[in-house]
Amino acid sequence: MTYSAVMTTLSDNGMPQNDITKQARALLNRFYGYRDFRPGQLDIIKSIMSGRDTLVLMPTGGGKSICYQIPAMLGEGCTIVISPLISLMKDQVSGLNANGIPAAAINSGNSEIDNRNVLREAMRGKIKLLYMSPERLMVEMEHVDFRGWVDLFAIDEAHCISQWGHDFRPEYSALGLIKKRMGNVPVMALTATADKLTRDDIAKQLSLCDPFVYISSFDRPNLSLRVIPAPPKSKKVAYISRLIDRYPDDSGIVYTLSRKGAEAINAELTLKGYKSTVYHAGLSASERDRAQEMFINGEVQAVCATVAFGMGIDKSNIRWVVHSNMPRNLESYYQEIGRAGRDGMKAETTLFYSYADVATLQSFINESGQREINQEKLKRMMEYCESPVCRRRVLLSYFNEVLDHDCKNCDVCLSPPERFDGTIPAQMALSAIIRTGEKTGIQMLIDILRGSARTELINLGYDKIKTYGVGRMIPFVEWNEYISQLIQLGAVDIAYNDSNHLKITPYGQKILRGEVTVMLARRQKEATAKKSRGAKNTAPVNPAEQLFSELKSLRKELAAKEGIPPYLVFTDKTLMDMVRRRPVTMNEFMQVEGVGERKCVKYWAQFTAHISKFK
């Protein structure tokens, strides 16, 4: 059923046009096959439909695209979506068209005649979502009047506009022009990776007017987190091989710092007989496109790549991500591991960490335009790798989200260090931060606690405050570690835009007031990495697993006939719901989560026939 047919049906049913909630749920059900929205999505949709600028922070796979696709269908006009990559546009447009939603893109991958035709169709109301790059939008705004036919501008990967973001792109800087030219049209900024500093800068750079800000939880509990001291290359390859063996019908990504590293691991995996490919900026455009196409279509089990790979990928069944080297900051790391398990099913992430990586990244930082901020972010990345604290708590605290319990799904939780009640030393440190007016960094804070007599401290009068010298009995190294843990647990924040001064968070205030206790870890000096549990599972396959495997094969066959990626037919999560429900009629098939009306009509016969035969 097409978009126009659905809207006609809604109108014919007499549904009040101002009942946004009912209309939005009806569209969600018919086009996407979902019964209800995820937390926050409906609030965001209502904000946009009221004409308000909106800033959305949701993790990868959290459902950001629904937040502007539903308003696009609810509105009379067209939604312009700003996207940084042609591959991302292509993926989104294919997915929307597969669901029966009219969408198109204007980019350099099309002929200019096709681009002109697409623009005319959008202006006539025939296209609901029109994708463009930032550069292309600026060009079009010079000679096309967007007033009257555009309802919304949605800016994806909005962290690219901020100098504080991990992926700053100068071409995004001009997007502030949208509000100046189209002040009455709402602007939605969306990103999966932005700390508080970056979030505030996004709103400022885009001139958002009193925006509704929705910050989703950054937690992805289905992702396991593991950091391992980097072994020799042969052992890395053996570890990756075991992951491929564990998920033979799915895909994974190996990230490396260098093109040479990507080539080397790919060669080793290929030599072992695995279906692997390589992707980096040194390849030709056609080679990169071919590698990405093979990965998306499930023709390879692994792609070995530099960070150039991944932003345009919406593949739902990536089951593992390995970082062969340490990323340069936690934003990049979070975004890259977030490409695994987008369907909500379990996925594994592993980071191999070494000081050689630190030296390499340091050289990159020295050549960057923001040496000081990048240096601090690298330091936080190193602390994550070396942390004796639950890794998920460290990661979430970086994005200003406090998790008050250990996750039980990371290597630290599975093999915890010795812990002790660290409330007293924590209160000492927090009190000293308060008494300095939150105007001190880590080094000065430790000097105050240990009663240092250095000149700068005396000149600032810090020897007069009540907490001066209260922690003399604790060595400098231990204080450094405890304060790092307080930062990692979300009790203390580092203000990068204020000389890296320490600030106490609401959670830190609770510790200071004695409302909660805090457990700190004593690092084991000779901790050894747990051996990977990588042996092949030789247990007999149960019927549910067998049916799931057969449905994946059927999906792959249907996708190949249509020339589309398998996940655009159905996601793994939808196939799992089929396994659970075992539908054998059209009506039963329509009840499967992720089956909209268009896909039900298109695929029900093949899938229900296979399930009936299996039964």
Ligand code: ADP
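Nothing here was measured: the structure is a model prediction, and the numbers come from that model. Residue numbers count along the first chain shown, from 1. Between two forms, the rigid core is the largest collection of C-alphas that superpose within 1.5 Å. First, how it differs from the form predicted in complex with this ligand.
Taking the rigid core as fixed, one finds a CA shift for residue 275 smaller than 2 Å between these two forms. Once both forms are overlaid on the rigid core, the distance between the two CA positions of residue 426 between these two forms is 2 angstroms or more.
Relative to the superposed rigid core, the position of the CA of residue 416 differs between these two forms by 2 Å or more.
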Given for the second form:
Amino acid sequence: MTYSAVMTTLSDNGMPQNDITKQARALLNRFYGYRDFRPGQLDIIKSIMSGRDTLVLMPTGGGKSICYQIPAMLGEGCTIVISPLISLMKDQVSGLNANGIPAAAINSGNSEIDNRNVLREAMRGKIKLLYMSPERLMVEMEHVDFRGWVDLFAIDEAHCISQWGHDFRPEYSALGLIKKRMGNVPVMALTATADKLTRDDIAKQLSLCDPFVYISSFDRPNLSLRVIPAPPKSKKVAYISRLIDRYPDDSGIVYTLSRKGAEAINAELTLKGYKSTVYHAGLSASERDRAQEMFINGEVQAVCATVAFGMGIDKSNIRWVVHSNMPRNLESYYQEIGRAGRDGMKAETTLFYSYADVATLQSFINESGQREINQEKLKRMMEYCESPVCRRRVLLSYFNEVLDHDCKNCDVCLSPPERFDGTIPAQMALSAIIRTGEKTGIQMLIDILRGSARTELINLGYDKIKTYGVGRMIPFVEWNEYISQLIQLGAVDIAYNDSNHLKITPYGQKILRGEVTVMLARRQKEATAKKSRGAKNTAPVNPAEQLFSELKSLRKELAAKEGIPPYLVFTDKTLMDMVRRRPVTMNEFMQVEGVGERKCVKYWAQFTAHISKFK
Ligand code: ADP
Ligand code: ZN
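Form predicted alone done; form predicted in complex with this ligand now:
Then the entire complex follows, led off by the chain already shown.
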């Protein structure tokens, strides 16, 4: 089907003009292969079709793109999509084209002749979605008349316009001009950043006129949440290795605070024989592009990266995200874990939490401009890590959303802490703090309690104090949890301005003197069995898993031939649906979720042939 054929059928489809719902659903079925809209999508589409400015807040993976792509197809003219990154545009355009939707991008990656041609086609109504950067739009607006042929401006990653957001981009500021020059063309702003301050600022900066604001739930129930307190580095790498083993054909992201941290973990994973790469701002542009490309095309199992990585990654089959260090706030954290499981299938997220990271982040804050706000955000981040209740409830409440039940998909829900009278271990720890003259950090304190013989400890003479080795029977990780609980309970303070040494508070003194008892919480072992590397190879694979894996290989092969990322052929979810339905005829293939007309024609033969051969 050519672009112009699409256009003809769109305008001549015989459906009554006013029946937008019906038309929109027909387009959704036909071009995307989806049966129905997700909550909110239709309301947003209707709002735009009535000419109203619209602000859309949905989490990553919520389905924002369809909210402007369907109006683009419903209208006669063109929709201009503003996007901050070329890679993001490329991905979106390829995805649309793969579904048979005429889309293109104008950017510095193309020749100027190509860009001029694209613009001309768009003005003639041949291109339904035209992607460009904000600075490009401003340049074009100087000498091209956008009136008459543009139906809608869709501004993706709209939080970039706000100084309050976490990713302010000065080039976005100029976008307020759109409404001033083109007042009667609706503007849609889309973002995954939820806080109210940013939200109001977006509407103001863009001069949106009485906008319809749609805020969807930010819950992503398919993402499991786990926080692991202070594992040593070797344990972190072992944990990541196990994750990769569990998803050998998929990829995940390891986020670190520093470039050095990313390099270090990458080196260890590579040494262990995993396909891993690294991404941070210290690499050259071409090295970064290459890393991103390998990740998108499924050539690596892991990318070890700083926060520089991720925006513009539309990959739908990221199965896990690990934060090797604590992120600076819950917004960043949620955005980063949100990159996993966009296809709606199960994905695992893990955060390694340590006071050493808190100290590092604290020093960033001390140097930063908005000190008070950032301080508060860090505090909320720590509260999340230390939460004794369902983490999802804590997370969603931060985004002003109430979850009225425990999620059963976070570590707290899966292994609820058991409370016990912890006065004795608390007294051991407090007494050791006193006996070192309040001059130790957590690590040293635990080493003293557990009777470690490391040189530094011996040199300081800590092996001579009375509490040396009294806590030998309690494992390191448990001590770590107890001490962080004593900090949360206000019995101990961390002096961030004094080498993170632990200090006893008046409440701590009371515990020490036995005037009050203190309850501590102990984590139970999680019930879920972890497959080890050896087990994976010997365990019998069920036929569904086998077929799924074969279809993934087929997808990879086809994608490589076309030079597009595998998830643009089909998402994991679509392959899963194929496994369930085992379609043989073209008609059956068309019923699979995520198979639209274009992809049905293109791929049904290969996939159904494979499925019918499969026993
Ligand atoms: P966002 O831009 O909000 O991060 P996307 O627009 O990329 O999310 O959508 C995430 C995934 O959900 C994509 O694979 C998309 O095709 C899919 N999706 C969107 N809307 C629907 C729907 N109505 N039914 C099924 N899948 C959908
Ligand atoms: Zn939970």
